[in-house]
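Here we start with a single chain on its own, the form predicted alone, put down as structure tokens.
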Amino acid sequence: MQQHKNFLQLVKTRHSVRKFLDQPIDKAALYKCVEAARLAPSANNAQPCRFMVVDEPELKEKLAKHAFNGIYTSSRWVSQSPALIVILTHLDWISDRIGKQITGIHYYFVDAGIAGEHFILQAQELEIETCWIGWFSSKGVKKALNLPHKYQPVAIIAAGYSDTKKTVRRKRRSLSEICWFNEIK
């Protein structure tokens, strides 16, 4: 395995995958990434993110066809992951309601995205590779998972080992476009 020097290593490394090999990911090494994003911070400690892996291959099946039909498709490539771990949110009354009315933030999103990028993180660690995939129908994984109403699907990251040696990185913007220091340039 792949020893990373450093945290920045370990996130210069990282790229989304789209292709994997037809390699089930032990379920030591899921727990491992999900113990991760169980660490990370929420608004007001409210700890809203759950998380249901799917590597059962009818359910993906189903999952995809619920959830990447119509104007959503070009995701359904999705169910060829070896595993799918849906990030819910489990709505916290003051966190979610009473913050968003005052500041106009979901809270609930920035928690589940802080919780998915340790996952992910924690992932490329593993050499596990993953995509976060954001482009779905809600109401059609509430169907596909039979969901209680008290659960929002926000994201869902798939899960495998890449298919292919080829890295293709997108091109980042400098830290001169996005950082300044006490004032907009």
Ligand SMILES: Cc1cc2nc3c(=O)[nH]c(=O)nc-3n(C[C@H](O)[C@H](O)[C@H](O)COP(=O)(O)O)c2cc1C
The other form holds:
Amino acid sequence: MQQHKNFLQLVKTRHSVRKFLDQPIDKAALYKCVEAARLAPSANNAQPCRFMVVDEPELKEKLAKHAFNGIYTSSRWVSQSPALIVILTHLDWISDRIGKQITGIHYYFVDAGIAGEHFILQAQELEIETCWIGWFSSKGVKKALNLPHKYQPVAIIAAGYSDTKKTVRRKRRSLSEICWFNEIK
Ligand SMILES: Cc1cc2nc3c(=O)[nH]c(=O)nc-3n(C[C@H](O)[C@H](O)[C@H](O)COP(=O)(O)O)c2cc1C
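Switch from the form predicted alone to the form predicted together with the ligand and give that structure.
Full assembly next; the chain just shown is listed first.
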């Protein structure tokens, strides 16, 4: 078990993984990740996110067939992941309509992003690797999973174990480039 001495170190070990071992993730571990997501903050505490874990091979295939076709074929590899966590947001009237109309901010997408990252970082602590997938057919996901109209798929998290422990760090902008105190640069 890797030891993460502090939060930043945990964050630094995370990177997107797109190839997994053929090893299932146990339910308790997945529940722990969803628990971390459940505790995420949300606008007006609306808690709009729902998490559908897809780990049955037939359903994964069905999901892949509908969600990753046409212009989305580059995401086909996702179906090889041991578990796919579909993050749904419940199109709640207040956060969806009123909030967006007044401030222009889509709070339910923000909420889903925060909850999804909570999931991912908890997974990282458990040495479960992940990749956030945003390139999929929303219509296809709804069809494959028979989703009621009120749920909007926002992301699919591909999750599994990996035998390559090396961290492939993608470049990030420097702190001075992204952070300003008291003035815009
Ligand atoms: C909103 C969002 C959508 C993404 N969509 C995809 C995707 O469809 N396919 C994919 O392979 N990676 C996807 N990624 C992963 C990013 O490419 C990756 O996080 C980024 O290149 C930084 O690399 P790192 O995660 O290894 O640090 C997505 C990430 C985010 C946050």
